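Consider the single chain below, provided in structure tokens and representing the form predicted on its own.
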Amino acid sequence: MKKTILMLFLFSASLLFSQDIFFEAVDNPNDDGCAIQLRWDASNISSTKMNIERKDDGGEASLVQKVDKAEGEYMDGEDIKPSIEYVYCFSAWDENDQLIEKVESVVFAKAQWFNSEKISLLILALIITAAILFFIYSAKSGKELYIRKIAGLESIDESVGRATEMGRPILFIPGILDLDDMQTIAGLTILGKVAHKAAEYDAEIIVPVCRSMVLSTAKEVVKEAYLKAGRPDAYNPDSVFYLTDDQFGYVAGVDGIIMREKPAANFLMGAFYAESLILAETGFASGAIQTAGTAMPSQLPFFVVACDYTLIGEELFAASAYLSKEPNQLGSLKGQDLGKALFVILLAIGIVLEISGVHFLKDFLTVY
């Protein structure tokens, strides 16, 4: 009996010692398990033709790849599913195409979880977790958080009382895209600020829009400001009304707005295009203070340029915290400045680290 498995042993290793061609398939790493990673080397044998076939439970070997290097690796991922059984088969062929030599691999593709090359990033997204979470609760608990002041909605008040003062209206435009985009969103959150400090100096409000969904929502938002003022039936229905989808028309009636009503205050926020320098020019002719937010970069240098104050980037998505003080709002606000900050400074170590040392240090964990 021991014979005859030491003689089993003995062929099975020749058998495993003979073969001539190293090929394996396995599953490719950190992926949904929607590839195969194939390696092979044939560098000691003399083949013209060599070729990878596959084949999955049931299924008839279709071709995958022609090899025309002794040596290499390709990815396969053609028609992969997760959990099917592989196998994977390399053949050689000599110039009278008669086999040399044939290698089967068997393989299941797998789905991870997570990327384990992403570890960092998971950190980080913990550490900024972690941070909003005890922001928000420190806010809760009734902790003063600082938020650095922004002039374009300080400025609200005296955009607001210097209307009331001339007895000229406000002028609110809150972009030209629909509820679907976050800086319209954004932009109808100050507007409800406006609206109510318009409702508390009794000055009039003029509110166009663009967009069905919009009219609906910036209708809602001035209803509710007059109401938290105090002052319901004060509040005008026609003061938020429709233009017109199309861009330059909306630009058109709205200038036509700025010329014939004069408006004292002008505030545009939410996003723009090719018509932020139309609108801004206008409303400087025509002597308003204006405030002006914006997340598109290519639109904030005509706003910067024509109006007094301006939301820069994520100042405009900043405003509902800043301006409600609500404890959930201001801890997911400084929770994210802190991740920010802690991304620069991690940016930083590695620059430095690059340009003093990190080739060292990779040199050395590849030879330790």
Contents of the next structure:
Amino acid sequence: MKKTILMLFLFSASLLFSQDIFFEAVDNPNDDGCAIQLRWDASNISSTKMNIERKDDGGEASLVQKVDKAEGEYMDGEDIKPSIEYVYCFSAWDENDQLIEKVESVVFAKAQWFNSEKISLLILALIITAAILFFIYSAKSGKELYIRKIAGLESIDESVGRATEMGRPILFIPGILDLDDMQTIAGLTILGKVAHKAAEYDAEIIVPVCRSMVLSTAKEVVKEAYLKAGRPDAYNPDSVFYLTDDQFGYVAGVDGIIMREKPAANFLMGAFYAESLILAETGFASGAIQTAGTAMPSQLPFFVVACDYTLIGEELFAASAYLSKEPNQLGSLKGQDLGKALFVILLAIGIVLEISGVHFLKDFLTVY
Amino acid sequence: MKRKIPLLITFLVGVIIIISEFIPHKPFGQISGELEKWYLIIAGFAIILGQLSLFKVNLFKIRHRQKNWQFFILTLLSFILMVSIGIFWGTENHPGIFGNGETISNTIGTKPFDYLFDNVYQNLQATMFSLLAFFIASAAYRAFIARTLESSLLLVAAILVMLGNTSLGSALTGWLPESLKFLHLPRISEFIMKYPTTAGQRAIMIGAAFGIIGSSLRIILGIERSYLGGK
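Please supply the corresponding structure for the form predicted in complex with the partner chain (the preceding block corresponds to the form predicted on its own).
Below: every chain and molecule of the assembly, starting with the one above.
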């Protein structure tokens, strides 16, 4: 028995070492079973033509890739289905078109139930989620939480009050992106609070939007705010209206409104690009009190310069919780702070480890 | 019930999307892409709502002869014109209901829709964008007044970056010996942009990312409901 195994081993080894071409086809890890990785090394032979073919489940062979490098890899993702046997053939020919060698590799593509490359992401997400949930429930149980004052949000009453006193409207711009952007949703939650105050103070609010989906949501938000304030009669459905999807067309429209209507208070809350400064400077020129908020780092300096108050990054997302004063919402802000503290610690450790030449943490946290 | 069903949908969709990030196996791997397609379909229908709103608001202003009502006529005429010629003669690669409008195309050199797009719309857009240069100048003038220590630092940093990005910056410090090359203005400018600015921007981005996680959790768990119009 032992002798047979030894013979088999020697035979396999001789076969392996007799091959001048290394070729393997393996399942692409961490995917839905729709890709195969191919690797080859034909640097030991002198070939003028090489190619890789694929046979699907005993069917006809089809060309996958013409190979022009002696060593390399290729990802085959065309019509690959999970749990089906694929036979890949690597063939090499000489200058006389004589086949030098042909190597086959059999492979099954597998669909994975967990992407192991994202394990660090999962662990961090679970820690942050647990921290947020812990603080939400501890706030619910009556524990008092300290939240620092955010001047931009404290100023909402002042801005709406100013507009009421001056008898001029309030202009609210919920950014230029659609509802699939979190900044727009954050902007709309602030719109609810501003519209509620406007309804209470009997001030006019104008909300020009540049996305149709945002239009229908903003209309509902403003309508509900007026209902909640007990002023459904004061709600004007035309106060929320669509201008255009085009970035600079929208800017032209809003600038026109600012110059014609001369709103006393402008709110710019959401995602902004190059139009941020055009809007904010026009508002500044009209003499309005301006509050802006965005998480676009490149636009924040413009808002800081041209607006009276600016919500920087996370403050925009904290606005809804901050203004609602509900303990469970405020709890989530505390959870976020804990997440940030964890991040700072990880960054500090990471810097020290990288300087020391230990790359474990960086490799663990890198998601490809 | 009117509130509970949207909250339940939000919860289920939110949880599925989070799970699908970690599970590549079918059907989870495809869910995110499929939901994006649903979103695009809904957004397509919502465009009609936007156009109706545009018409309604502008017609109201024209009917009631509000201030500058003539401008609103121009808006509606431009809208009708672009939609009509797009439907009749199509756009660059798509024919309209009257075909490709060869006669008109031969006269003006291109399809009428593309002609207006290239010669009117693009120019108007560029005009609006070019205003930015003047607004940057006026905003910078206000920002760079040295009133406090912070604003003075901002002013110094801005001057260094601006000079470092011009040929004047190179000329002013080009004579410095090799041992003092770190004082070369383009290098200082590059340093400011590469390290302090990037660090500040990343800090904001990390904070915003946590804000997004917190907001998403509040929405998924139904704690934050103001996007539905209610408490």
